[in-house]
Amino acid sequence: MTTPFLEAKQIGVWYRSGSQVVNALRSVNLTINEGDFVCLVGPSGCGKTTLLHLIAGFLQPSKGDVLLKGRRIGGPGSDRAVVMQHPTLMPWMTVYQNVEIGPRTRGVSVPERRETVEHYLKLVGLSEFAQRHPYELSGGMQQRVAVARALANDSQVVLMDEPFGALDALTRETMQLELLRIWSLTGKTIIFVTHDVEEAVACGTRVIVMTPRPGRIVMDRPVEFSRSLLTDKRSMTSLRAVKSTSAFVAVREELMGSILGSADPPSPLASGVH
(Lines of atoms letter the chains of each structure in order from A and count residues from 1; the text may use other names and numbers.)
(Lines give C-alpha, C1' and ligand atoms only; values in the text may rest on other atoms or scores of the structure.)
(Ligands and ions follow the chains in the order given, each with its own letter.)
Protein backbone atom coordinates (compact mmCIF):
# COMPACT_ATOMS: atom_id res chain seq x y z
CA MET A 1 0.00 0.00 0.00
CA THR A 2 1.14 3.54 -0.80
CA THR A 3 2.03 5.65 2.24
CA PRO A 4 -0.31 8.68 2.50
CA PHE A 5 1.38 12.02 1.91
CA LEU A 6 -0.07 13.62 5.05
CA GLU A 7 -2.19 11.85 7.63
CA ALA A 8 -3.86 12.66 10.95
CA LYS A 9 -4.78 9.48 12.82
CA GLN A 10 -7.23 9.43 15.73
CA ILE A 11 -6.15 12.87 16.89
CA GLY A 12 -7.31 14.09 20.28
CA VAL A 13 -6.25 17.32 21.96
CA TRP A 14 -7.22 18.32 25.48
CA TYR A 15 -5.87 20.69 28.09
CA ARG A 16 -6.69 21.92 31.57
CA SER A 17 -8.46 25.21 32.25
CA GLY A 18 -8.54 25.58 36.01
CA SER A 19 -10.15 22.44 37.40
CA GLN A 20 -11.79 21.53 34.08
CA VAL A 21 -10.48 19.58 31.10
CA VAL A 22 -11.19 21.17 27.74
CA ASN A 23 -11.51 18.88 24.71
CA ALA A 24 -10.26 20.83 21.71
CA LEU A 25 -10.20 17.98 19.15
CA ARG A 26 -11.68 14.49 19.32
CA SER A 27 -11.13 11.50 17.00
CA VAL A 28 -9.91 13.52 14.02
CA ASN A 29 -8.87 11.42 11.04
CA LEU A 30 -7.71 13.09 7.84
CA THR A 31 -5.66 12.03 4.82
CA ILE A 32 -4.32 14.68 2.44
CA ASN A 33 -2.84 13.92 -0.96
CA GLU A 34 0.21 15.67 -2.32
CA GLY A 35 -0.86 18.72 -4.33
CA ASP A 36 -4.24 19.07 -2.61
CA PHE A 37 -5.61 22.50 -1.72
CA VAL A 38 -7.55 21.68 1.45
CA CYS A 39 -9.69 24.32 3.18
CA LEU A 40 -10.73 23.93 6.82
CA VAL A 41 -13.97 25.66 7.82
CA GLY A 42 -16.26 25.62 10.85
CA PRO A 43 -17.51 27.76 13.74
CA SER A 44 -15.08 29.76 15.86
CA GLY A 45 -13.38 27.53 18.41
CA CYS A 46 -13.87 24.31 16.44
CA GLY A 47 -10.16 23.50 16.36
CA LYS A 48 -9.21 24.54 12.81
CA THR A 49 -6.14 26.44 13.92
CA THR A 50 -5.29 23.75 16.50
CA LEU A 51 -5.24 21.16 13.71
CA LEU A 52 -3.09 23.46 11.57
CA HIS A 53 -0.64 23.92 14.47
CA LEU A 54 -0.42 20.15 14.95
CA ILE A 55 0.59 19.76 11.30
CA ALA A 56 3.07 22.63 11.68
CA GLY A 57 4.56 20.89 14.71
CA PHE A 58 3.85 23.84 17.04
CA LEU A 59 1.66 21.54 19.19
CA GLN A 60 1.67 17.84 19.95
CA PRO A 61 -1.55 15.81 20.12
CA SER A 62 -2.73 14.39 23.44
CA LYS A 63 -3.69 11.28 21.50
CA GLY A 64 -2.92 9.98 18.02
CA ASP A 65 -0.29 10.92 15.44
CA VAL A 66 0.24 13.34 12.59
CA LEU A 67 2.41 11.83 9.86
CA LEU A 68 4.12 13.38 6.86
CA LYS A 69 5.21 10.76 4.34
CA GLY A 70 4.87 8.15 7.06
CA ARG A 71 7.05 9.98 9.57
CA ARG A 72 5.60 11.34 12.78
CA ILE A 73 5.67 15.14 13.05
CA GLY A 74 7.50 15.87 16.28
CA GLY A 75 8.06 19.60 15.87
CA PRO A 76 8.45 22.41 13.32
CA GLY A 77 10.47 21.66 10.21
CA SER A 78 11.54 23.24 6.94
CA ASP A 79 9.25 20.82 5.07
CA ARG A 80 6.28 22.85 6.38
CA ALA A 81 5.84 26.61 6.08
CA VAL A 82 3.22 28.75 7.82
CA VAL A 83 1.55 31.94 6.56
CA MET A 84 -0.43 33.73 9.27
CA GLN A 85 -3.33 36.21 9.03
CA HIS A 86 -0.99 39.12 9.71
CA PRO A 87 2.34 38.92 7.84
CA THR A 88 5.12 38.31 10.36
CA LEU A 89 7.77 40.08 8.31
CA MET A 90 10.98 41.50 9.75
CA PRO A 91 10.41 45.27 9.49
CA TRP A 92 14.12 46.15 9.48
CA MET A 93 14.77 43.83 6.53
CA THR A 94 14.04 44.50 2.88
CA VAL A 95 11.54 42.41 0.95
CA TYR A 96 14.46 40.53 -0.61
CA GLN A 97 16.02 39.80 2.80
CA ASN A 98 12.69 38.59 4.24
CA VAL A 99 12.21 36.11 1.40
CA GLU A 100 15.86 35.02 1.72
CA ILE A 101 15.54 33.99 5.40
CA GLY A 102 14.77 30.31 4.80
CA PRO A 103 17.43 29.55 2.17
CA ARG A 104 20.04 31.54 4.11
CA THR A 105 19.25 29.66 7.36
CA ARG A 106 19.61 26.35 5.51
CA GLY A 107 23.05 27.38 4.27
CA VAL A 108 22.13 27.66 0.58
CA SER A 109 24.91 29.28 -1.45
CA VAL A 110 24.60 32.97 -2.31
CA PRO A 111 24.09 32.43 -6.09
CA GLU A 112 21.48 29.72 -5.52
CA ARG A 113 19.49 31.68 -2.98
CA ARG A 114 19.61 34.79 -5.17
CA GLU A 115 18.08 32.74 -7.96
CA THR A 116 15.46 31.34 -5.57
CA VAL A 117 14.48 34.73 -4.13
CA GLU A 118 14.29 36.37 -7.54
CA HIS A 119 12.17 33.48 -8.84
CA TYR A 120 9.57 33.72 -6.07
CA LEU A 121 9.47 37.51 -6.04
CA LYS A 122 8.71 37.35 -9.76
CA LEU A 123 6.08 34.67 -9.10
CA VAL A 124 4.20 36.93 -6.66
CA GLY A 125 4.71 40.03 -8.81
CA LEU A 126 7.04 41.91 -6.48
CA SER A 127 10.39 41.91 -8.31
CA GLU A 128 10.47 45.71 -8.48
CA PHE A 129 9.88 45.98 -4.72
CA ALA A 130 12.80 43.78 -3.67
CA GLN A 131 14.66 46.61 -1.92
CA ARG A 132 11.61 48.11 -0.21
CA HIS A 133 10.80 47.52 3.45
CA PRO A 134 7.51 45.97 4.61
CA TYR A 135 6.16 49.27 5.97
CA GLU A 136 6.37 50.70 2.45
CA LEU A 137 3.95 48.07 1.10
CA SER A 138 0.19 47.64 1.23
CA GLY A 139 -1.36 44.83 3.30
CA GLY A 140 -1.92 42.70 0.22
CA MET A 141 1.66 43.19 -0.95
CA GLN A 142 2.98 42.27 2.50
CA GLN A 143 0.97 39.05 2.37
CA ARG A 144 2.50 38.30 -1.04
CA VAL A 145 5.93 38.66 0.55
CA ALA A 146 4.88 36.20 3.27
CA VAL A 147 3.76 33.71 0.61
CA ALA A 148 7.02 34.16 -1.33
CA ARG A 149 9.01 33.60 1.87
CA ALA A 150 7.11 30.36 2.56
CA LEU A 151 7.69 29.11 -0.97
CA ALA A 152 11.36 30.10 -1.02
CA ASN A 153 11.99 27.73 1.86
CA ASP A 154 11.07 24.89 -0.55
CA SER A 155 8.54 23.48 1.92
CA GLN A 156 6.41 20.54 0.84
CA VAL A 157 3.35 21.85 2.69
CA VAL A 158 2.18 25.47 3.01
CA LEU A 159 -0.09 26.04 6.02
CA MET A 160 -2.21 29.19 5.88
CA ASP A 161 -4.20 30.49 8.85
CA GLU A 162 -6.82 32.96 7.55
CA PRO A 163 -4.15 34.69 5.44
CA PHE A 164 -6.59 37.09 3.77
CA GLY A 165 -8.84 37.75 6.76
CA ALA A 166 -7.47 41.24 7.43
CA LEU A 167 -7.69 42.42 3.79
CA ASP A 168 -10.44 44.46 2.19
CA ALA A 169 -12.88 42.60 -0.10
CA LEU A 170 -11.28 43.61 -3.41
CA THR A 171 -7.73 42.83 -2.27
CA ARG A 172 -8.96 39.57 -0.81
CA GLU A 173 -10.39 38.42 -4.15
CA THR A 174 -7.20 39.48 -5.91
CA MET A 175 -5.15 37.41 -3.45
CA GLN A 176 -7.44 34.40 -3.89
CA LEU A 177 -6.73 34.42 -7.61
CA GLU A 178 -3.04 35.04 -7.03
CA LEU A 179 -2.79 32.12 -4.62
CA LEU A 180 -4.58 29.82 -7.08
CA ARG A 181 -2.12 30.84 -9.78
CA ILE A 182 0.87 30.19 -7.50
CA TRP A 183 -0.57 26.84 -6.38
CA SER A 184 -1.05 25.74 -10.00
CA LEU A 185 2.51 26.72 -10.92
CA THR A 186 4.26 25.21 -7.88
CA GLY A 187 2.15 22.12 -7.16
CA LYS A 188 2.58 22.69 -3.41
CA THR A 189 0.18 21.10 -0.93
CA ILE A 190 -1.82 23.88 0.74
CA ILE A 191 -3.88 23.63 3.92
CA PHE A 192 -5.93 26.77 4.33
CA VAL A 193 -7.97 27.82 7.39
CA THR A 194 -10.80 30.28 6.72
CA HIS A 195 -14.09 31.44 8.23
CA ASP A 196 -15.28 32.37 4.74
CA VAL A 197 -17.14 29.43 3.17
CA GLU A 198 -17.27 31.18 -0.20
CA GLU A 199 -13.48 31.59 -0.15
CA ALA A 200 -13.09 27.89 0.68
CA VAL A 201 -15.36 26.80 -2.19
CA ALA A 202 -13.58 29.08 -4.67
CA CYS A 203 -10.02 28.12 -3.71
CA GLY A 204 -10.03 24.55 -2.46
CA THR A 205 -9.98 21.14 -4.08
CA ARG A 206 -11.51 19.86 -0.82
CA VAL A 207 -13.42 21.58 1.97
CA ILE A 208 -13.30 20.04 5.45
CA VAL A 209 -16.11 21.05 7.83
CA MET A 210 -15.43 20.81 11.57
CA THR A 211 -17.85 20.84 14.50
CA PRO A 212 -17.74 23.11 17.55
CA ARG A 213 -15.52 21.96 20.41
CA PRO A 214 -14.60 19.19 20.67
CA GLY A 215 -13.70 19.58 17.01
CA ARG A 216 -14.49 16.66 14.72
CA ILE A 217 -14.70 16.36 10.95
CA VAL A 218 -18.31 16.09 9.79
CA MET A 219 -17.83 16.66 6.06
CA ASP A 220 -15.02 16.21 3.53
CA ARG A 221 -16.38 17.76 0.33
CA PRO A 222 -14.45 17.67 -2.99
CA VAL A 223 -14.83 20.92 -4.98
CA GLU A 224 -13.74 21.73 -8.52
CA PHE A 225 -14.24 25.48 -8.96
CA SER A 226 -10.57 26.33 -8.38
CA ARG A 227 -9.56 24.15 -11.34
CA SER A 228 -12.18 25.74 -13.59
CA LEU A 229 -10.91 29.19 -12.61
CA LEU A 230 -7.40 28.17 -13.59
CA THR A 231 -8.55 27.20 -17.08
CA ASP A 232 -10.07 30.67 -17.47
CA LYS A 233 -8.18 33.96 -17.66
CA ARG A 234 -8.07 34.13 -13.87
CA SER A 235 -9.58 37.60 -13.97
CA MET A 236 -11.74 39.13 -11.27
CA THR A 237 -14.64 38.91 -13.72
CA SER A 238 -14.27 35.13 -14.03
CA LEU A 239 -14.02 34.71 -10.24
CA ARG A 240 -17.22 36.64 -9.66
CA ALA A 241 -18.95 34.86 -12.52
CA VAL A 242 -18.07 31.46 -11.01
CA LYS A 243 -19.26 32.56 -7.55
CA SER A 244 -22.64 33.53 -9.00
CA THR A 245 -23.35 30.20 -10.73
CA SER A 246 -26.08 27.95 -9.39
CA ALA A 247 -23.56 25.10 -8.96
CA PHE A 248 -21.28 27.27 -6.80
CA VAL A 249 -24.18 28.58 -4.73
CA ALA A 250 -25.48 25.03 -4.19
CA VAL A 251 -22.12 23.81 -2.84
CA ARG A 252 -21.76 26.90 -0.65
CA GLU A 253 -25.22 26.35 0.82
CA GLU A 254 -24.54 22.65 1.35
CA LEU A 255 -21.43 23.50 3.36
CA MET A 256 -23.20 26.26 5.28
CA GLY A 257 -25.94 23.79 6.14
CA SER A 258 -23.36 21.35 7.47
CA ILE A 259 -21.75 24.07 9.61
CA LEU A 260 -25.07 25.35 10.95
CA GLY A 261 -26.27 21.82 11.58
CA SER A 262 -23.35 21.24 13.92
CA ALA A 263 -23.36 24.70 15.49
CA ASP A 264 -25.25 23.87 18.69
CA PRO A 265 -22.15 23.16 20.77
CA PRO A 266 -21.89 21.49 24.13
CA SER A 267 -20.53 23.39 27.08
CA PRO A 268 -17.13 24.83 26.10
CA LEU A 269 -15.61 23.21 29.16
CA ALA A 270 -16.08 19.44 28.90
CA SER A 271 -14.71 17.26 31.65
CA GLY A 272 -13.19 13.95 30.72
CA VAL A 273 -11.36 12.97 27.54
CA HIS A 274 -12.27 10.71 24.68
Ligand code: ADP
Contents of the next structure:
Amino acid sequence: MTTPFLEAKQIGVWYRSGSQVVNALRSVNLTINEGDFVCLVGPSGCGKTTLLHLIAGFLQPSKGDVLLKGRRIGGPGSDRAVVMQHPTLMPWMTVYQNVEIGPRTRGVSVPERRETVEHYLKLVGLSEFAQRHPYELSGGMQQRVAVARALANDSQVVLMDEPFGALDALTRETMQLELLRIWSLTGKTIIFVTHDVEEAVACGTRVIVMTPRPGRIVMDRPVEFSRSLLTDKRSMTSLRAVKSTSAFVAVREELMGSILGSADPPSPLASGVH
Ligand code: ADP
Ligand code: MG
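Output the form predicted together with ligand ADP next; the form predicted alone has already been displayed.
Full complex below, order starting with the chain above.
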Protein backbone atom coordinates (compact mmCIF):
# COMPACT_ATOMS: atom_id res chain seq x y z
CA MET A 1 0.00 0.00 0.00
CA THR A 2 1.39 3.42 -0.90
CA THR A 3 1.67 6.12 1.77
CA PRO A 4 -0.89 8.91 1.26
CA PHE A 5 0.60 12.33 0.48
CA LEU A 6 -1.25 14.14 3.24
CA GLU A 7 -3.41 12.47 5.81
CA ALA A 8 -5.44 13.65 8.80
CA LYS A 9 -6.48 10.80 11.07
CA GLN A 10 -9.22 11.09 13.67
CA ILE A 11 -8.41 14.72 14.38
CA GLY A 12 -9.87 16.44 17.40
CA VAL A 13 -9.06 20.01 18.43
CA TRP A 14 -10.22 21.66 21.64
CA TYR A 15 -9.40 25.27 22.43
CA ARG A 16 -9.44 26.50 25.97
CA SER A 17 -10.85 30.00 26.13
CA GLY A 18 -11.04 31.22 29.75
CA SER A 19 -13.23 28.75 31.60
CA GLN A 20 -14.78 27.48 28.35
CA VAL A 21 -13.58 24.70 26.10
CA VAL A 22 -14.39 24.94 22.40
CA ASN A 23 -14.46 21.74 20.37
CA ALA A 24 -13.20 23.22 17.07
CA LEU A 25 -12.77 19.90 15.20
CA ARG A 26 -14.15 16.44 15.87
CA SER A 27 -13.26 13.15 14.14
CA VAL A 28 -11.83 14.75 11.03
CA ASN A 29 -10.42 12.21 8.60
CA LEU A 30 -8.97 13.37 5.32
CA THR A 31 -6.59 12.06 2.68
CA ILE A 32 -5.19 14.46 0.11
CA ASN A 33 -3.29 13.32 -2.99
CA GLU A 34 -0.29 15.12 -4.37
CA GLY A 35 -1.39 17.71 -6.93
CA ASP A 36 -4.94 18.01 -5.58
CA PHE A 37 -6.56 21.43 -5.46
CA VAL A 38 -8.72 21.02 -2.38
CA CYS A 39 -11.21 23.70 -1.43
CA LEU A 40 -12.53 23.81 2.13
CA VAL A 41 -15.87 25.58 2.44
CA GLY A 42 -18.27 26.15 5.28
CA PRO A 43 -19.70 28.87 7.50
CA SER A 44 -17.62 30.95 9.85
CA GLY A 45 -16.47 29.01 12.91
CA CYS A 46 -16.56 25.51 11.37
CA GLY A 47 -12.83 24.99 11.85
CA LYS A 48 -11.44 25.74 8.36
CA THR A 49 -8.58 27.89 9.68
CA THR A 50 -7.93 25.39 12.47
CA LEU A 51 -7.55 22.55 9.95
CA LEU A 52 -5.26 24.68 7.77
CA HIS A 53 -3.13 25.62 10.79
CA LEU A 54 -2.76 21.94 11.71
CA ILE A 55 -1.38 21.21 8.24
CA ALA A 56 0.83 24.32 8.42
CA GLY A 57 2.18 23.01 11.72
CA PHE A 58 1.18 26.16 13.63
CA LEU A 59 -1.00 24.04 15.88
CA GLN A 60 -0.90 20.46 17.18
CA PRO A 61 -4.11 18.41 17.32
CA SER A 62 -5.53 17.57 20.75
CA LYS A 63 -6.27 14.12 19.35
CA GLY A 64 -5.15 12.24 16.22
CA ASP A 65 -2.31 12.86 13.79
CA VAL A 66 -1.63 14.87 10.67
CA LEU A 67 0.91 13.18 8.42
CA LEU A 68 2.76 14.52 5.40
CA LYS A 69 4.26 11.71 3.32
CA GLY A 70 3.86 9.41 6.31
CA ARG A 71 5.63 11.73 8.77
CA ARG A 72 3.83 13.47 11.58
CA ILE A 73 3.75 17.24 11.11
CA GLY A 74 5.59 18.60 14.13
CA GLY A 75 5.81 22.28 13.16
CA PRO A 76 6.04 24.69 10.23
CA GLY A 77 8.37 23.77 7.37
CA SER A 78 9.60 25.10 4.03
CA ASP A 79 7.67 22.31 2.27
CA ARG A 80 4.44 24.21 3.10
CA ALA A 81 3.81 27.84 2.14
CA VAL A 82 0.96 29.71 3.80
CA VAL A 83 -1.14 32.65 2.63
CA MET A 84 -3.00 33.96 5.66
CA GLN A 85 -6.42 35.52 5.64
CA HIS A 86 -4.84 38.95 6.18
CA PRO A 87 -1.59 39.80 4.42
CA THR A 88 1.43 39.44 6.69
CA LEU A 89 4.18 41.30 4.89
CA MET A 90 7.38 42.67 6.39
CA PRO A 91 6.58 46.41 6.59
CA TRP A 92 10.20 47.55 6.36
CA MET A 93 10.84 45.58 3.17
CA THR A 94 9.84 46.54 -0.33
CA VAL A 95 7.36 44.44 -2.29
CA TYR A 96 10.31 42.94 -4.19
CA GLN A 97 12.17 42.04 -0.99
CA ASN A 98 9.06 40.47 0.53
CA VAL A 99 8.62 38.14 -2.45
CA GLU A 100 12.36 37.41 -2.43
CA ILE A 101 12.35 36.05 1.16
CA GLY A 102 11.80 32.37 0.20
CA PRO A 103 14.36 32.08 -2.63
CA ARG A 104 16.86 34.18 -0.65
CA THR A 105 16.55 31.91 2.40
CA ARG A 106 17.12 28.90 0.16
CA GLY A 107 20.33 30.47 -1.14
CA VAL A 108 19.15 30.86 -4.74
CA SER A 109 21.58 32.93 -6.86
CA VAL A 110 20.81 36.63 -7.37
CA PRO A 111 19.96 36.39 -11.12
CA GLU A 112 17.76 33.33 -10.59
CA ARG A 113 15.86 34.88 -7.74
CA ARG A 114 15.40 38.10 -9.67
CA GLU A 115 13.80 36.05 -12.42
CA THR A 116 11.52 34.26 -9.90
CA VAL A 117 10.45 37.45 -8.12
CA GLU A 118 9.79 39.31 -11.38
CA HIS A 119 7.84 36.33 -12.73
CA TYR A 120 5.49 36.12 -9.74
CA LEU A 121 5.08 39.89 -9.40
CA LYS A 122 4.05 39.99 -13.04
CA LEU A 123 1.62 37.15 -12.45
CA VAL A 124 -0.17 39.06 -9.70
CA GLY A 125 -0.04 42.29 -11.72
CA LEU A 126 2.29 44.20 -9.41
CA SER A 127 5.52 44.55 -11.44
CA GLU A 128 5.27 48.33 -11.28
CA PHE A 129 5.04 48.27 -7.49
CA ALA A 130 8.20 46.25 -6.86
CA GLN A 131 10.01 49.09 -5.11
CA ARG A 132 7.06 50.23 -3.00
CA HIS A 133 6.52 49.34 0.63
CA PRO A 134 3.41 47.45 1.86
CA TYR A 135 1.92 50.57 3.52
CA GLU A 136 1.78 52.24 0.10
CA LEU A 137 -0.54 49.52 -1.22
CA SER A 138 -4.22 48.75 -0.75
CA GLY A 139 -5.22 45.67 1.29
CA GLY A 140 -6.02 43.76 -1.89
CA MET A 141 -2.64 44.58 -3.42
CA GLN A 142 -0.88 43.52 -0.23
CA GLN A 143 -2.69 40.20 -0.42
CA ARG A 144 -1.51 39.75 -4.01
CA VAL A 145 2.06 40.29 -2.79
CA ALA A 146 1.46 37.63 -0.12
CA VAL A 147 0.25 35.22 -2.83
CA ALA A 148 3.36 35.96 -4.97
CA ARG A 149 5.59 35.41 -1.93
CA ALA A 150 4.00 32.03 -1.17
CA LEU A 151 4.30 30.89 -4.79
CA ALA A 152 7.93 32.00 -5.07
CA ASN A 153 8.75 29.48 -2.37
CA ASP A 154 9.71 26.05 -3.53
CA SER A 155 7.14 24.37 -1.31
CA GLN A 156 5.11 21.44 -2.59
CA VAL A 157 2.04 22.46 -0.62
CA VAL A 158 0.39 25.89 -0.65
CA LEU A 159 -2.11 26.58 2.11
CA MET A 160 -4.41 29.53 1.48
CA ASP A 161 -6.90 30.94 3.97
CA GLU A 162 -9.57 32.95 2.14
CA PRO A 163 -6.79 34.64 0.15
CA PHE A 164 -9.08 36.51 -2.25
CA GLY A 165 -11.72 37.53 0.30
CA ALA A 166 -10.64 41.16 0.34
CA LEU A 167 -10.29 41.54 -3.44
CA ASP A 168 -12.82 43.22 -5.72
CA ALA A 169 -14.86 40.85 -7.91
CA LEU A 170 -12.84 41.39 -11.09
CA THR A 171 -9.40 41.01 -9.46
CA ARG A 172 -10.72 38.01 -7.61
CA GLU A 173 -11.68 36.22 -10.83
CA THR A 174 -8.35 37.14 -12.45
CA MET A 175 -6.59 35.64 -9.44
CA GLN A 176 -8.72 32.49 -9.61
CA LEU A 177 -7.63 31.94 -13.21
CA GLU A 178 -3.99 32.74 -12.44
CA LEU A 179 -3.96 30.40 -9.47
CA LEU A 180 -5.41 27.62 -11.65
CA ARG A 181 -2.72 28.24 -14.25
CA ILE A 182 0.05 28.20 -11.63
CA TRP A 183 -1.37 25.04 -10.11
CA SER A 184 -1.44 23.26 -13.48
CA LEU A 185 2.07 24.42 -14.37
CA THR A 186 3.72 23.65 -11.04
CA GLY A 187 1.81 20.56 -9.87
CA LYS A 188 1.71 22.04 -6.37
CA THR A 189 -0.86 20.70 -3.94
CA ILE A 190 -3.18 23.54 -3.00
CA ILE A 191 -5.46 23.61 0.03
CA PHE A 192 -7.67 26.61 -0.30
CA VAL A 193 -10.15 27.88 2.28
CA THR A 194 -13.03 29.99 1.04
CA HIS A 195 -16.57 30.72 2.10
CA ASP A 196 -17.45 31.37 -1.54
CA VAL A 197 -18.94 28.13 -2.88
CA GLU A 198 -18.76 29.37 -6.48
CA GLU A 199 -15.02 30.01 -6.11
CA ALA A 200 -14.56 26.52 -4.64
CA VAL A 201 -16.45 24.81 -7.47
CA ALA A 202 -14.56 26.79 -10.14
CA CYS A 203 -11.06 26.21 -8.76
CA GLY A 204 -11.06 22.91 -6.90
CA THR A 205 -10.53 19.32 -7.96
CA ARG A 206 -12.28 18.52 -4.70
CA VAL A 207 -14.61 20.49 -2.48
CA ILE A 208 -14.86 19.62 1.19
CA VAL A 209 -17.83 20.99 3.13
CA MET A 210 -17.44 21.56 6.86
CA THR A 211 -20.03 22.48 9.47
CA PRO A 212 -19.62 23.94 12.95
CA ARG A 213 -20.31 22.91 16.57
CA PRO A 214 -18.22 20.83 16.47
CA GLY A 215 -16.33 21.36 13.21
CA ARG A 216 -16.53 18.28 11.01
CA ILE A 217 -16.56 17.22 7.37
CA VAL A 218 -20.03 16.57 5.97
CA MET A 219 -19.24 16.29 2.27
CA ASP A 220 -16.18 15.55 0.17
CA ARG A 221 -16.91 15.84 -3.52
CA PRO A 222 -14.74 15.72 -6.64
CA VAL A 223 -15.33 18.57 -9.11
CA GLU A 224 -13.90 18.95 -12.57
CA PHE A 225 -14.53 22.45 -13.85
CA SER A 226 -11.00 23.65 -13.15
CA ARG A 227 -9.63 21.20 -15.75
CA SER A 228 -12.02 22.42 -18.45
CA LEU A 229 -11.17 26.03 -17.55
CA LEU A 230 -7.52 25.22 -18.15
CA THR A 231 -8.05 23.63 -21.55
CA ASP A 232 -10.12 26.65 -22.49
CA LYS A 233 -8.50 29.97 -23.37
CA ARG A 234 -8.56 30.94 -19.70
CA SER A 235 -10.20 34.22 -20.46
CA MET A 236 -12.59 35.87 -18.07
CA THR A 237 -15.34 35.17 -20.60
CA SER A 238 -14.73 31.42 -20.35
CA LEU A 239 -14.72 31.56 -16.56
CA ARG A 240 -18.03 33.42 -16.58
CA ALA A 241 -19.42 31.02 -19.18
CA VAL A 242 -18.42 27.93 -17.15
CA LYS A 243 -19.91 29.41 -13.99
CA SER A 244 -23.26 29.84 -15.70
CA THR A 245 -23.54 26.33 -17.22
CA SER A 246 -26.28 24.13 -15.81
CA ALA A 247 -23.70 21.51 -14.75
CA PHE A 248 -21.82 24.11 -12.71
CA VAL A 249 -24.96 25.56 -11.15
CA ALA A 250 -26.14 22.06 -10.19
CA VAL A 251 -22.90 21.28 -8.31
CA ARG A 252 -22.92 24.72 -6.66
CA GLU A 253 -26.50 24.19 -5.46
CA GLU A 254 -25.77 20.66 -4.23
CA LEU A 255 -22.92 22.03 -2.09
CA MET A 256 -25.02 24.97 -0.88
CA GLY A 257 -27.72 22.47 0.09
CA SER A 258 -25.20 20.48 2.08
CA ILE A 259 -24.04 23.63 3.93
CA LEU A 260 -27.56 24.86 4.63
CA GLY A 261 -28.89 21.38 5.45
CA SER A 262 -26.37 20.90 8.22
CA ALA A 263 -26.70 24.43 9.65
CA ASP A 264 -28.51 25.09 12.91
CA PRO A 265 -32.33 25.32 12.51
CA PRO A 266 -33.57 28.92 12.63
CA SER A 267 -34.60 30.13 16.06
CA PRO A 268 -38.39 30.50 16.64
CA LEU A 269 -37.98 34.29 16.72
CA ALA A 270 -36.14 34.34 13.42
CA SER A 271 -38.86 32.28 11.74
CA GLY A 272 -41.61 34.56 13.08
CA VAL A 273 -43.09 32.01 15.56
CA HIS A 274 -43.66 33.74 18.91
P1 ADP B 1 -13.27 29.16 10.55
O2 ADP B 1 -11.93 29.43 9.98
O3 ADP B 1 -14.04 28.11 9.80
O4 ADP B 1 -14.09 30.41 10.70
P5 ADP B 1 -11.85 28.60 13.04
O6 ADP B 1 -10.96 27.44 12.78
O7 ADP B 1 -11.23 29.95 13.04
O8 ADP B 1 -13.09 28.54 12.02
O9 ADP B 1 -12.56 28.39 14.45
C10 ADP B 1 -13.28 27.21 14.81
C11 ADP B 1 -13.84 27.39 16.22
O12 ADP B 1 -12.77 27.47 17.17
C13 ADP B 1 -14.65 28.66 16.42
O14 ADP B 1 -15.70 28.38 17.33
C15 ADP B 1 -13.65 29.63 17.02
O16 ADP B 1 -14.29 30.59 17.81
C17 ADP B 1 -12.78 28.70 17.86
N18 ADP B 1 -11.39 29.18 17.96
C19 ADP B 1 -10.52 29.36 16.94
N20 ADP B 1 -9.32 29.75 17.38
C21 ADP B 1 -9.43 29.83 18.74
C22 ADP B 1 -8.52 30.16 19.80
N23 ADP B 1 -7.25 30.50 19.54
N24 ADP B 1 -8.99 30.12 21.07
C25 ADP B 1 -10.26 29.77 21.34
N26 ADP B 1 -11.17 29.43 20.40
C27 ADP B 1 -10.76 29.45 19.11
MG1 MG C 1 -11.09 31.18 9.22
